[in-house]
Amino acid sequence: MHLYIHIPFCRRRCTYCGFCSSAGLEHRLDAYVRAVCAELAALREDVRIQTGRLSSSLDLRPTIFLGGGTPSLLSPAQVGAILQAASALVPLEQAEITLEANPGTLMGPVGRSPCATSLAYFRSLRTLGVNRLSLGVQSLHDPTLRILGRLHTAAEARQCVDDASRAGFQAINLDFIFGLPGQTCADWATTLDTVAAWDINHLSLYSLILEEHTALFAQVMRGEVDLPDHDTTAAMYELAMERLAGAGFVHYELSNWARASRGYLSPRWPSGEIEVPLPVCHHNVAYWLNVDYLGVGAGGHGHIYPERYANLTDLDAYLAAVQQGRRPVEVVTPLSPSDLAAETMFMGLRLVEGVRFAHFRCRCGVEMEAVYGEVLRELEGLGLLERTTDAVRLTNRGRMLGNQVFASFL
């Protein structure tokens, strides 16, 4: 089973950051953590939920996500309180569980972390079983964080990922973002070498994406802020892939690298072109194989087929429906099995290794060729996908024009 659980507090609003999260409302942690305990709980009894998932073809742990928002806002004890009732539903001993850390919240002059230091809180973390941290470092140039509305400075984020590793943390992933106001490819390059040197094995570099509605996108529109062009954001990636291959770090997904580790203990990656054990988020590789999941808190969205859903975005609407006895549920998508197969197929291309076959045909109960024999040959045509022995995925041509490729099967 695989279960996310939405944190949707901040100390202060990112001013590119288009979820579901509000500042200053850390007051309200306490009635939250005690509402996402009842809705846990109250899943525990859906009968539907415990016999309707299918199981993925491939061997994924069970895990546990704590995103946001800033989880790293709750204390040890509200993290305890929230794992305490998810292990009714994950088995807590065998599971992945990671939760996303702001640096800016336990570090420096503005950081009042739940413990003293980062250090303590994530030793607090390790012994409440939490195994995997998730830190969003987005930049390591101080006056971009500053346009970005970060908390923390470059160095900061260092110290950070030093006490996590301090700490007992063999699982780090750090999140950056390329394609930054006034980014150079050569400033990318800097910033790809230095975390590259660092104590982590996993990296997962996003492409900005400008959402209408936030303040850089404001700032962009007024002319207050200058963004590189799509083929300097191009060039970014391609040097992602270029400078992190010679680092020892895996290209498993597409925004997603991993590296194997001293130490690190993780089933195999199911490939056969992969043959160390290498520590994937194996939450997020759920998703790219579009197996059931659920969502828990404010915002939290879930899929458990026939149908996907997403839980109420207000705070006040979510606690009361919970404290009502009621699912918090705003919005339930039916699925048909025409939606299956699309998710899965270009949910799955975002995987290095494309999807199996026998992958799709255990999710959807059909051959892929059967399904998208005409579709497959255009894209191989156009030079975007390539079959192997047992999958199909994007060429390094489909992965620039991931999109145009997605949309083919819709």
Contents of the next structure:
Amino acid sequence: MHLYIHIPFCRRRCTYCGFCSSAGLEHRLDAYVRAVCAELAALREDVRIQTGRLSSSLDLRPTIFLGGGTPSLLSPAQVGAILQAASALVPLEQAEITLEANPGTLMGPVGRSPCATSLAYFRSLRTLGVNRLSLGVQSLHDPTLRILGRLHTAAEARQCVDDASRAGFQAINLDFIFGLPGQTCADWATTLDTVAAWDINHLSLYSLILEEHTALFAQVMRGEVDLPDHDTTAAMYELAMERLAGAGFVHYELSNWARASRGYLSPRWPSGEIEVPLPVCHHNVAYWLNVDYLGVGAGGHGHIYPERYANLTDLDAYLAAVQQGRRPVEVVTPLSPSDLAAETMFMGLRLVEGVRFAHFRCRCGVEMEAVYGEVLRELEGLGLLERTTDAVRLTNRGRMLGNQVFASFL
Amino acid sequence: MHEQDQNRIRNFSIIAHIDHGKTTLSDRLLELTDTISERERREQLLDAMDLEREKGITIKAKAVRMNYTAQDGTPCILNLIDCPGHVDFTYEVSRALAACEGALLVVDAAQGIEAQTLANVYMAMEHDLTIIPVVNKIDLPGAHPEQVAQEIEDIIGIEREHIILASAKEGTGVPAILEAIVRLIPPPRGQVHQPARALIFDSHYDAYRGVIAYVRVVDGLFPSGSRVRMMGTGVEVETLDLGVFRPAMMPLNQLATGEVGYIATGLKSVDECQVGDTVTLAAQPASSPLPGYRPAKPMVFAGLYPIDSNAYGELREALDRLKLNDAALSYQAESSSALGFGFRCGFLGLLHMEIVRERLEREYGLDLLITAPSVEYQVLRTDGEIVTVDNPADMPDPGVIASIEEPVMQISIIVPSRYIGQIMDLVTGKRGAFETMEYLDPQRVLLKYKIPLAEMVIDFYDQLKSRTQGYASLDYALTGTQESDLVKLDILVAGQPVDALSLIVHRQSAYAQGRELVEKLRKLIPRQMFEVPLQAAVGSKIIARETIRAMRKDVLSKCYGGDVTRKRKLLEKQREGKKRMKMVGNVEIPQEAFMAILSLGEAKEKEKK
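Write the structure block of the form predicted in complex with its partner chain for the protein whose form predicted on its own appears above.
Zooming out: every chain and molecule, the one shown earlier first.
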């Protein structure tokens, strides 16, 4: 069972973010948390979910992921209330429970919570059962952080990482963006080397995507901000693969790296290919394996084959729907068997180990070869895909050109 | 009808530059004569096609009959014949003017006279039309009506007292215009008792009644239900119906001498009933047609290919349908080794080409690729044979060419005198030869040049506009052909010549154009998954080379909270983008690449600035 809970509140919008969140509405957090709890309670009553269709055949832990927005705006009491409500759907003691945190919200007195410092806040989270932290660091260069509209400095982010570690978190992820305004390969190498020396065991590195209707997009269009070109960001990606491998990180998904660390205890990585317990993000792995999951909260997305759904993004509309006892769903996208097959491929190929034939058969009820034999051969011919005994995966070149591969399955 | 009746008819047209207010004035005339009520009036009534409204131009001429009682109490029939304002449609303009005895010359009070307007005025004068000048938009803040009136007096020689100041938008001066039409424009003077002759000045295709010919009866009378003959094409047909436009078609028992109306022919194609042809009665045919008939002749040629090669049949059908309404459009099947099956199409000019392409895409839902426009060359082979080449790919091997003739235009440019240097620079760079220069007033000059048509179809107009901040206006006419030292420039993509990218250029500029073109293509063709060399060649000699480097990275970003639908949409968008490109060998080439030649010189221009 995998559960995503969206917290669409931010103290301030980042200039590059095109996602569902609003700034300056923190006074409504309480009402929102109550609504999320009500939505969770209602889901428990849902027949389809009770029948256990959500359990996957894979050796994945159950997961809860508090994403945003900025979940670290929640007080420990609010996190506790949500987890309490979620416990009816997900067994908390076995689950990977991740909370996304913005270091900018953890400096000084934390939000409206009684925690005076980030250390106290993280300790409270640990007590509540949160066992994985994902910190949005994005850059170690203060002027760049300001361009991005982030609330924190690099030093404050560092402080946060230390506090998380001291609070006892053994699974810590940092989010970074590359291809940032003014960034050079040398800057990026320094960032990678610096971060690799920190006490963390997971990194998510994303190439900046300029989203329309964002402040950064407008700045770039006006020529106020220069972004590195295509070749430079390609080189940055290659640099990350090289430097992180040297620092003991395993590249397990196109944008994600994990390294074994002391004290991290987890079931084996599902494929069994990797010898040590690797602190991968089980929640995200569930997405990539294209299994079913629930999405809760305004703008949350869920996948219960044969459909995907998206919750209402408008806060008022969401609150009203929950209050009136309706499911707060805005869009339901029905999925055909061929949609399921395509999504299983283009999501699954993001995993470095690829899509296992057995997994495809189990998920889609048909052999991969029967559906995609021709496409696979074409992509193999182009040197973008390769077959192992039990899976098909991207080649090194294919990793760089993922979209070209993914689009072939649509 | 008796001769006396002709005296009550006034046939007139409106000559105006784009945006000088022709449509607004037409609407006012229709309202003031109660031809349409305010309530019925749609914005821009006469321009029915979407495309016309968008481009602000009149493509198809129309004719409307208005009843007007003059101030002295005489009841009159006023026929307004609308005519196109763009130089691509010069022949249509000339036929519309030939159907009239007078014309309103509408000039914007802020802009003054433009070259095309002047060309049309001269054409009207050749047809002995009475010109009534109207200085329009006098309500605008930037208007200087007296100065414009003075300009009209100086250039056209019409005295100030005959020039009407008006604001069609506000209705000022419009009653005076109606009176002037009755007072100044002479009535038709046709031979009532001679065999019937009518001039076709426009036509359109109606799915139920076939081709509807728009006619001006010059001599005699056409009774309803008679059998008629098109004297130019020799086609004979039973008329289904005839009448006048009010502005909807209103059937009558007859069309008499001097009248303007329509004849529904039932013909299946406008080809059989061409603009400029003469209609006569089959039973008592006239001995000779009216002068000036000229079958529509395309000047600019380009290949049209469906992006999806399976849509070839649909494209053929769409062209067949368009042709019903457009006698000037010509097409024949051709095949390109790079693009597959398509059509070589002939157009009156670039605007006509653009209109046809847009209509095919919009009305028929086709995704089209259009190759760079070319002109028609006469190639004298060493064996004495002369071949006509309108597709660079068909140019014979240089070894068997004795000489090549290309079409030449005479162009007239009216421009503020401070831009003379810019114009000289542009025209000489395009192999133009200076002819005359004439000051219209102390600030404005009329420049005349001869220039190869091939140079004009390649971004001449845009350059003219940009180098003169939009002040220059242009008119042109074909004058003949000239022998030139021309060569075929080939473009090789990944080592393979792409016939659809070939060009005919002057030998002296081949090197520079080749270099610029591959440089441009390098920017237009997206990176592929492998390196793609681009070369320009004349014969077997490579004169320029560029390389499109292989795509290095193309990976999706973060998956926001399990929103796979969004990811999928992004991938689908990427895939759609691919579909709009043409696969040539294993290289995906976007549509713009085939038109790259049109924007050559832009880069240079920017550098200069």
